[in-house]
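First comes one chain, alone, set out as structure tokens in the form predicted on its own.
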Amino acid sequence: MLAIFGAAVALWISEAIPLAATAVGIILAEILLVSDQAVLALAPQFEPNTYQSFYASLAHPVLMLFLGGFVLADSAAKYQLDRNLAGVMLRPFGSSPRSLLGGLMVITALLSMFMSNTATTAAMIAVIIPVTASLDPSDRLRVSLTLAVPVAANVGGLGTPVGTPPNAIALGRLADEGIRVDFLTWMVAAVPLMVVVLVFAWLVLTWRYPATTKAVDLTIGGAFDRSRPAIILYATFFLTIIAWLSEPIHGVPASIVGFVPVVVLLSSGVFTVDDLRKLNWHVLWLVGGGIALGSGVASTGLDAWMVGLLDWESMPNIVLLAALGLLAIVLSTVISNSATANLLIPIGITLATSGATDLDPLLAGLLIAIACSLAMALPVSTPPNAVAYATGTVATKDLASVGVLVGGFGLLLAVFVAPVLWKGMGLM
């Protein structure tokens, strides 16, 4: 299991292969070498597990979650019912550039909770190129603009379970141990946070690149579906989100309640076979790969050797979770976030359960994802960057010295502020 986990490492950081294929030679590797079918001899003290159960993790109930927010996401996207929407919202907002650059990141954040911070981005910046044409070339607000559509969609990401992958590994491995966190817990401890580091992303954009131009000609949007389809898109919509929102009165698991519009969408074609196709299978693939490579690192007593290695009694908990955010902020800005993840959240909740230390394993988790999702300094760091800069209107300088300053600033947060709320709140 040692060497399957440094054999990920190694393949993660340096994308030698695809992601998704590491996650997947993960699973097969595990079923070769540590389950009941292994072709080697285990110890005879060694209880494996089986192969079905690492196969599972392909069917985890936390990839279900994220399949229906994909399947949601592509067809909003498909009936332009996220442009409509986006356009809708932004009208009260005005003309003034300061409001609104507000009113693009928080709709913008408020879509990437529940769609794909990549999708939503796309989205985005495809309503703002329109409005950053109209701009004069050396206006800095044409920057501003680009920019906050990344920078909201990945701090967006963190307020729901379904709003980035690292959160949906985070879910996956506290579950494994036992710990279930509904819909609405992950967002009353998360969306706190995700507001103040958005204020504040908004302050630094507003003073980095001061506008020119006293008022923006906004025209966005255009008229609603109303065909059949795309009235059973909206209803199927509102009424998931409602569903997940409600979860501790109904009792329903957000899973559950993800996997229904998956049916109710393909059943009524308002989803096709074809757009099934074209679904971002690589991200399931990942993340269930990252779930079996926990599953794995868990069930062999890696985890409880790799964690005893240190003498972590010594060790204040502040300055662990300081360690646990840096190191995924800063791995997450030169690897991909979700393989970040896979990598320290199965580290980072068996240390919190492990007895060495008395850190809260639900801690380690959140901690974890959402230093993972704040990691947005490079082009390569998250997709949604990566859209942004393809737009040409923003440099790697632009998202470096953003990206720095409110990562920075949400992982201190995280770090020193947010577990103090957490447990005033009484979720630790």
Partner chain sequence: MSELVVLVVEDEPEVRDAIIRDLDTYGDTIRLVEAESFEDALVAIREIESEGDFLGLVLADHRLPGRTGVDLLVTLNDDPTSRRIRKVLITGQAGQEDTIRAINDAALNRYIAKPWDAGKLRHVVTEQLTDFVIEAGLDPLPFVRDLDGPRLLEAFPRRGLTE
Second form
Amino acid sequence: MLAIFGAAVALWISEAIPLAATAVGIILAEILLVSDQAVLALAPQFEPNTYQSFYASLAHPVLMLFLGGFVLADSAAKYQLDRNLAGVMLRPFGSSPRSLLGGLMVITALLSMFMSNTATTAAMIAVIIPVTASLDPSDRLRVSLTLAVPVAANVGGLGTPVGTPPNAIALGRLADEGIRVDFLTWMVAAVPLMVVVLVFAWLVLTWRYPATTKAVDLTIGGAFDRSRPAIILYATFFLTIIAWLSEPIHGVPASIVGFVPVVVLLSSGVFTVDDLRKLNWHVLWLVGGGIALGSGVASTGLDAWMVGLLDWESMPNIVLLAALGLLAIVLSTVISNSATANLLIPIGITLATSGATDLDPLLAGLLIAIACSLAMALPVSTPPNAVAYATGTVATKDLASVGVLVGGFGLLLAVFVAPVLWKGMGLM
Amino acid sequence: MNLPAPSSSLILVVNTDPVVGEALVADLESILEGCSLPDAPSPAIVRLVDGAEQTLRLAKATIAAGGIVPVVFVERTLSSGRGVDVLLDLHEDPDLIAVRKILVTSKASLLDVDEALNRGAVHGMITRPWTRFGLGEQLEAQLATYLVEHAPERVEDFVGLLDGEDLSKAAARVEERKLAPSGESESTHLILDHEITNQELEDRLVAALDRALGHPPRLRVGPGTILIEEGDDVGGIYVVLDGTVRLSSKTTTGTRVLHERSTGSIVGLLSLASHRRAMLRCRAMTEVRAIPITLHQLAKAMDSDPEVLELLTRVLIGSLARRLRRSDELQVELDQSLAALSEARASLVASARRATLGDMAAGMAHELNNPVAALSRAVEHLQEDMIEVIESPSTKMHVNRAIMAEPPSAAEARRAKATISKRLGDRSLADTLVEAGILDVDAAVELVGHGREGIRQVRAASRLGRSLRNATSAAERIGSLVKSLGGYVRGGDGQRPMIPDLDVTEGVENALRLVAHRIGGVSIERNYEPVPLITARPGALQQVWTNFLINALDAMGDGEAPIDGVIGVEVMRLDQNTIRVAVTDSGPGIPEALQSKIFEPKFTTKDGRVKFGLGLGLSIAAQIVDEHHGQIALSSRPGHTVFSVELPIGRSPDVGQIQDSQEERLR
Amino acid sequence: MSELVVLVVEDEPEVRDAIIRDLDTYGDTIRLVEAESFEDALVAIREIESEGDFLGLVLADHRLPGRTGVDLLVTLNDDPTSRRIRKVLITGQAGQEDTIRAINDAALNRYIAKPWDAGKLRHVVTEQLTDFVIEAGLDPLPFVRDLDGPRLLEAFPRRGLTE
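Switch over from the form predicted on its own to the form predicted together with the partner chain, please.
And the full complex, kicking off with our chain again.
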């Protein structure tokens, strides 16, 4: 299993083959090497998992939740709900550059809580390209506007379980360990952190890139689509979110709620089979591969071996947390956030559940997921960064300085402040 | 020849042309057969014979055998002689006088036939080519007549062909003939006397009137007197004894003279046919002596002397005939002048259009001259000042190099980019270097040492030079187009003077430039010998060359820009006194039948193969060459068509002569 | 790295210079290649292919020596491998017949009359290259700054990058 893990590390970091290929490769390797159907059993001393259980990771309940998020987000984009909502929400922010920048960040973050960070960024950058083009080339507002979008999208992604794949990977691993985290709980834990980081980012951007223009005209979207499918979509969208948030009241898990819009939108023709074909299935597979890797690590005793490597008890929790967070943020700065989460979350949660430390598994999962989302110092760190960089308005140094500041601040907050807060709120 | 069965009916066809004869026989047989009962034999036999002798022999033999010969068809022109003679021979034979004789002829003239007609030797005439229907009618009528008169017992044989009506009509005709006076009239009527002169007639008429009316008074009027006003009631007639009377009519375009010499000696008689209203105004042109005769007097004279009526009729026919002839002449004159008018109008329209186009082109050429001059001067000044302003010697060098150097072809530029980028490993840098005019790898490598900024500097300098070069060449091109256009426009203007020292080759080159936009894929093969300068109108000659070239291009491209082919342009010295310019094309050629007409005015070929560019034709080219005392010629076979012009060198035709010849042409 | 290429086919060097100069505003991601006739254009296209670049747009003058620009565009349209290339005719004089043929048989995308306006020329080229990038499924990000960014970004999420 260590070999599989090592190969996964190598492939995910090098991206020699597509990330999703590595993910399914892991599942195949686990079935062939460590399942009950193993052709070449490498860890015979352990009770092998059934091969079905490895396949099942491709249909893990968390993936169903994600699938629901994808379908909702794609439908919203299809009927321009995202832009029109953005337009409505942007209106109160007026036209002064500072408040407009803030408004842009709030909206981007809100959208990316429910849609993919990449789609949100592409949509919002498309909207601001004409605005930056109309500004004086020397006006640094062009840079701040362009930077604000990927920063807010990355940060916004950590706000909900469906915001970004690392969240799902953490939830999946925790669920396999018997720790259920509902939608609202995640938000209660993550949103305050998100808000503080956003405010900090806003301050950094307005400080580093002062606008020379006095007023900016930014209008997004147009009239809401009033066709029947659009109305069905609006209703489904808001009812699903309400159902996710109200889990403590009705007790239906988010992953089951998330599957309802898939059925409703597909059967009402709002979301067509053609749209279904265009879904980013490979992201689901990548997450599935991560979950399979985690369960493999747990079931083959690799966890115990890793736990035995070090004398963890001698290390204060806070140091351990800081080390995990730092590793996650550095690794995901250069490789995909999801791949990082796939590699680190099994390790972190294993450490927490092994009893070798008194680390709370939820805390470890949350922290690693959040750290992955905070990595945004390079154009290659995340697709949102790549999109912003592609406009040619921002240079690598702009991304690096803002990314390091915001990411570093976020990480400090997550390691030193958030756990205290979460404990205080009784989450763990 | 076998004889027909005894007691049969025989119809003979006399013709020495077997083709026509057989055709007539066949038609007659089919008419007879078509009318006989089914299975019954044809009621008559038709035979083709070739002359009088054979006809007589066969007819007599048949009659002798108890048969009949009801009808004979005789061709008017036999190789053995006149058909009429055959008819007369038949007519003079007592056995055959009753045979119905029909003359088959291709012309309706009565000449030569009159004798036979007078003697009753012709019963019918049909013309060639005949129609089945006409032939059938003729056959039925003659058969019926013969049968009723001479062989009523055989009527039954022809029951399918002849019905009761045919027979009763035939019976009526036979009766009429019996009643008609026989013998030939010997008296001559005045009306038919063609030997009597007008003067004699008039004299006799005046004498007869004098006799009948007791010498009516004479009227003498001076010139200008109106005898009869158009539209008035005429009380009588005038017999003009001497002097000239003019008949005229008022029309919308004024008074028209209809008759003067054709008036005739009796005036006013025709009005009787139009309720006594005078149709024309009648005015004496000289002193006129006439006898006015009232209608009452006229009636009295006619009553008392029948000769008056006859004379009057004769004179009237004469004057009517004269007026009719005059009217025909008027009609022909009218047609001619109408045709001339429309021709004149068309040529006027065409020349007006050419003049308008010419004016427009001339105006444009003139208006373009100023901006073109300004443009080319400005570019040159820009160049001078730029060199002055630029301080860096290397920049100056690059600007100058770009101005002077022939720009690389697209393929060369691509090759240079590929080579340099291979050496430097940087494609965008290689592109920049080539744009900077650096095509050589070593020069590129050296320039890279100057850094990005240095390369950009060189590129800017190089582009500057290239832009100046492009602007200069563009201005030059517009200038030369304007010049060509000006030369072309002047060509249409015959007023331009001859110039004594014209370079023909330059004119040909100008024409080539003018049609350059249409040359397409055609290759031009120039073959210029040095030739002496000649005296000519440059624009006019250029127009000739342009026409030749456009013709050649049209012929090869079939209206579109041709994609291949060769046009040869040749200027050579033919001999001591002549130079020759020829334009050869590899087009499909001009059909032989059209070659002779191609220089005639208004020539167009039906399929539009030969078209004239810019509204001018080869006829004008020919005219221009004529003016220069040259020769224009065409020789054409598929794939090789040559239009050539030979122009005299030494002789300078003077301008007046040319204008004369032009005026002559206009007339 | 593979680049996007615009092929400019024009026989008169002055005019070719002017077109190239007007299109010089694009960054390094878009390369301009020049050719001067039908045959030369085919050679240039082979060179572009052998270098592994994408020919995105052919900007052809109508009047060329020998076979015309319309012939070139029709030839490209008849070949399935080059059918996707966007085709623009830039011309001073084309008969109605030629224009009809270009639209029907060459699937002409745009028609630019001489003398052209630099802004409009760039606009057409940008629009056509953007269409090409989207239709050919190229990664749109490198072209966002030079071409129509908003439209390219709309196509971008479908590329399915992993966060």
